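In structure tokens, the next block holds one chain alone, the form predicted alone.
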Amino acid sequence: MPRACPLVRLAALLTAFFLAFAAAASAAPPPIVIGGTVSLSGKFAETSHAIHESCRLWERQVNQEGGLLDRPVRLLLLDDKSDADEVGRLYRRLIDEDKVDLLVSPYSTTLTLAALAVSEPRGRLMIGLGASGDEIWSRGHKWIFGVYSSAERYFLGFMDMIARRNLREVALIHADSEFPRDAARGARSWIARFGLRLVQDDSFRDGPAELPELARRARAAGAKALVLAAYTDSCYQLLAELKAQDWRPQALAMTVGPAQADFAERAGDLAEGVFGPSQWEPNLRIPFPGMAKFIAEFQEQSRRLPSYHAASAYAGLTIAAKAISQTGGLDQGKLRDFIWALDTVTIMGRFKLDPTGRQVGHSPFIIQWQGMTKEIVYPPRMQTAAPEF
């Protein structure tokens, strides 16, 4: 009987291989898809890039460990361009067309509220990775939980410190949007509770146009301490204006900007002495589990230290993974009930929610730039340096 041609045998082997490969591929479980938006361009790009990098680190790690429920995990993160209308469009797509299994929020209170307008009516659980404004928790939302401490607690430690220093005259300037308004409202309450005196209370919409006059008002009012509640760009604008006016109050505190690892690099000598609230710091003296691994692997991946924005994203996804594993599925209600009952510790510190989904497990640190180094100055038990005034 004639032997089969070698080419025929090779064709048969290749056919068998591809059929086996196709069968294995069809039998592979579908990925668990977690979707959301990040601001890779526009106003919130700087902080959102840190969130994006942290999410990708978590995705790589969880898949290296076998995924969740014996399924790989896939993050579907779309660029919202820092635009609320784009956020609404993209979250409709993620839920209605892409059929994602779980949602993560955009960065900022403004964009998170735009996403919630889509996700809440559809009963879809959302991980609040990067928002702390009170409006998220006061509107009766049922399907979002936060990792950040709320904005109203941002300046508690700063007011405690300046009260002890007897710097009683405080000027307050804030951007007219959701998160800065909430941080400013909290600052007013702590000013009153610590017996300080509010000598200026102004909001602005256009930083470059309005901050010069607001800084002049703070100086004229005799402010010993100046608080700015805004986003990063406004921090640098105010510092430049204070330099132009050749004036610096005895204590200066700002949200968002000073917590960034490159703040001193960008601000130069103007960073010296600036205080700011921070949800977390990449300092191994803080005894939270998993920090060393997270810091090392983030730094290896991104060539820089993680900010609290990166740590929050990682912690939020870790909580979601725990909920998926413990409940054994992706039922939105079961995941919600598990997370709301959880009292645990992440790299961010204690995780615990109130009934609205607000994070109440931890409070922000206060950091200060001293000699081009970011130091933790509050609370005292976490200090890496004493505050300087």
Given for the second form:
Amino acid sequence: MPRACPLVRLAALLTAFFLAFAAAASAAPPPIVIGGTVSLSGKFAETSHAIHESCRLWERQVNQEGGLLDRPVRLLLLDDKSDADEVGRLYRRLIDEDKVDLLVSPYSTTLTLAALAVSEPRGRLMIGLGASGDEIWSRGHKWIFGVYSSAERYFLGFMDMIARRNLREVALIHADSEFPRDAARGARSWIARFGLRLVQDDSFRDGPAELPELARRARAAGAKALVLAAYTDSCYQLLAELKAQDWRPQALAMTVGPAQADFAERAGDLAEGVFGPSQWEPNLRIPFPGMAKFIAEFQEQSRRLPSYHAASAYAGLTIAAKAISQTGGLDQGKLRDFIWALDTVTIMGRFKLDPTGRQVGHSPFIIQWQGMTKEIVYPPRMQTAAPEF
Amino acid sequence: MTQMNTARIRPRNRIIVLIMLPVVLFGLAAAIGANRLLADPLVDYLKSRADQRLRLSSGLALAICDELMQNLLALRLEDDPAAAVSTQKEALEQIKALHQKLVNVHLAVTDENGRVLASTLPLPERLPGFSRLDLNNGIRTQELDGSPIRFHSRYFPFWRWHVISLSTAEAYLAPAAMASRAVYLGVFGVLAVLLVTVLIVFHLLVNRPLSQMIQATRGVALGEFPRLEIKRQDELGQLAIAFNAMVASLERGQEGMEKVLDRLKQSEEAYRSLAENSLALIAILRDGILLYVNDRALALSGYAREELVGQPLDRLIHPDDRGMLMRRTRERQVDDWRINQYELRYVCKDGRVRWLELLASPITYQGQPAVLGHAIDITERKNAQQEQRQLEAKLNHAQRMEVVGTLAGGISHDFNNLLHAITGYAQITLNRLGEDSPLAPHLRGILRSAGRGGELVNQLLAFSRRAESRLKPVNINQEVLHVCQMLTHTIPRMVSIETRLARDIWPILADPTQLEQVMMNLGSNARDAMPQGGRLTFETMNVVLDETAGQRLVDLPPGEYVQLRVSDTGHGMDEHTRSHIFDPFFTTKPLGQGTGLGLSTVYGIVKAHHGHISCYSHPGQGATFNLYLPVAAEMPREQAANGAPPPPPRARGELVLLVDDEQALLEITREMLQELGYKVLVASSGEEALEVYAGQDGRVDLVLMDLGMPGMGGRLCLERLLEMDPGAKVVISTGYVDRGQEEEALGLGAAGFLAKPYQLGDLVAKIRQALGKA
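Okay, that was the form predicted alone. Show me the form predicted together with its partner chain next.
Everything in the complex follows now, all chains and molecules, and the chain you saw is the first one.
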């Protein structure tokens, strides 16, 4: 029998090794894929960027700890450009083509409603990472749960404070969109409940064009307190207009903008004394479990403090991971039942849902910028500083 | 008084008081100042605390509401009426429960209209003015039912409640009052702690060492010499070292002092002994006041010391001498340091008067001038001097009497020799002429006159006690009765004679004849003293004289005597007469009526009987003579029967050597002896007698020799004769009737003694007795 060449024998061995390695690699469990969109551009880009960073932080942490159900976790986040139509298209792809195991919502109530229009018919469970508008919960959606408090409760604390301060005359200005409308509606109800008097109630579509006039009206109405329900850009526009009119009500509250960490940097002195609702604050005096680790690693990763939008995304993913681990699978129904029954505490605080999936365990803070520092002034038991009027 | 009180306080307590008093006063001032400085701020602070408590209470109540509101909101039940009512009820209950944990704060809740929903203090249903309570969380005080209430309200807009904390005025202001009390209590507490600390520190650091030092000092005061233990080097330690050094010095000083004191004590004892045991009276006076008297002065005066010290000296001085004492005191000049010496009398407490010889010298006593009186009680000496003078008078009298007696004796001797010669010659002549001779009457007249002369001489001899007394035991009562019987014949009837004779009178040694003569003479003298009549009394009694009584009677030894008292009621005598009544030849009778020898004879006889006679008399009060005669050891014997003497017997030729310097006596005596048949040799001196006696070669049978001869004298002659011939018989004859001479002669070996003048029969009897032929 003829003897084989040594080089041939080495090649045969190497070939066998690589074939065996390839076989082993093809046997690893498939990752659990959680898919969704972020607004890497468009009007929600600034806020959504923080959500995106927070999601990546969670992904790295969970995989470093071994993944879920012994499977790696992969976040499939697509850029929706802050456009609702793009959101619909992308969620159809994620569900139908990418076959993601779980969905996360885009930022804002508007985009979330667009995503729900795709996911609800398909019976896919969605984590509501950045939406709080009441329409999400009032339209009978079955497969979404929220992390944020409801927008209607954003000004509860502010109204309570000004009522105790006897600042009875309140002017209300809001943008004409879902979330601002929801927040303004909630503000009205709290004004009534706390015995305050609504001296102005106006909405706007074009902030730069309409806000000067609305501000003059508020002043003319004798408002002691001014409430703005809008997104970030409108906040800075109103501050600039008030400065231009050289008027500042005794209490000024605005949604979204003041909650962001760079508010003071951007607004400068105009930020002083501004109140704002906040779902969460990166303040270690707030004793929620896991906060320190989250804040530290987020800072390490992003070189800045996390906002409540980042925290809410992290908290929503943490709830989902807990549900997957506890149910031992990715069954959408089991996951829904588990989460709806859950009453726990995340880095955001208490997590508890009502049957509609609306977050009712959590209540928003009221923060106030005092000396370039964001202080929690409401609720009283969480105060880091007393409110200043 | 304050000082006395302060002095009574113990030094330790005084120091404590001195420390505590300023601290307490300072503490009071500090308390008042602190109260003013601290109380108001503290009250303000406490009020602010009370206000804070009100704020806190309302805040806590509000927090309850907040919590429940948050729960309600978290459950989204804020619009649920039932949940709202239930939660509100829960809130009110929790607020009420909260009140239990609050102090002096009540809680209430009203709605926005002031209606009280709940309250821990009884309040009206509605609080007027509380409908719009201060929503700026202010605090105010408001009258409520007349009582001020402090309120603090919080508005809880969620339920439109006013959550109110309130405090009553009492509770609200209580801290202010408490603050004031606290300030006082605090200050006083600090003060008390400070005081206690100071006292403890003082006690430990000062008081205890001082107490030990005081204790040690008391020990020093008690004569001990304790040493302090030195534990510290501070001032007290230095003080302890100094104290120990002082104690050591004191101990050395004490030892030296004790030695000095011993010497001083000895000296003081010596001086005290000198002063108190001195036989002299010692006193110290200043301004006539007695400051000191020694025991001797007290013993002699009879006063206690306290009765004399402080009293004037005049009180003691005899009134008669006070003037003298004052005069001498006045005459004494200031700074006259001479010593005064004089005698004066003082009066004892019992009234006795005694004599002092006083030496007074000025001294300095207790820093001031004084007089040291040093006196000797010379009462005894004074009395002795007086007695001495009396004795000297008596001695002078006795010496005078002795001289007179000697003179009388000498004269009597010569008279006896003369009368012996006259009587001898007259008798020889009468014998030779016979009784029938016409000259016989003349010769008998000569013999009678010579006889009276002899009696006179005998009286002189009796006075001079040279008369020979024949003493024998005699019952004086018998002699008194015998004399009284004789006196009744010689004394006029107007003079009565009485006798008071003692029974069992002791016998006396006396010559009955001389005793009779004594009583007769005294009786005669009494008769002469009572020419107008009176009473003459004889008394006898037994007496025992002790030494004192014997001395008072000058010359009587103590013993048993019989006293014979002869008294009359006559005119008596003055002192001069009384002092001379026993002098011979002294008489108050007219010339020729008395010899002046009666009482002197009595005196001589009594003295010859070893007795004593004295006379007590004053003019007009009669006179009393007391005679003391010694008692005899035996009772008187029967007297020999009296009878006529037998005629002298005739001699048988014996040879008699007759020795006498008187030639007349020699001749008459030779003739008388020759008449009786003796052969007689004569010698006129002792020397001649020795020659004659030697020349007879033993043939002389008897020598009759006079003692009083010139030359070798009778006494030496007697001795030589007896040396020459121890068997020689010598009879001594002398005109001096002295029993001493008789006894001396008989002692020298004389065969007999014969007093002149003697009768012839007496001579023959004595010769025959000497020759052994009686």
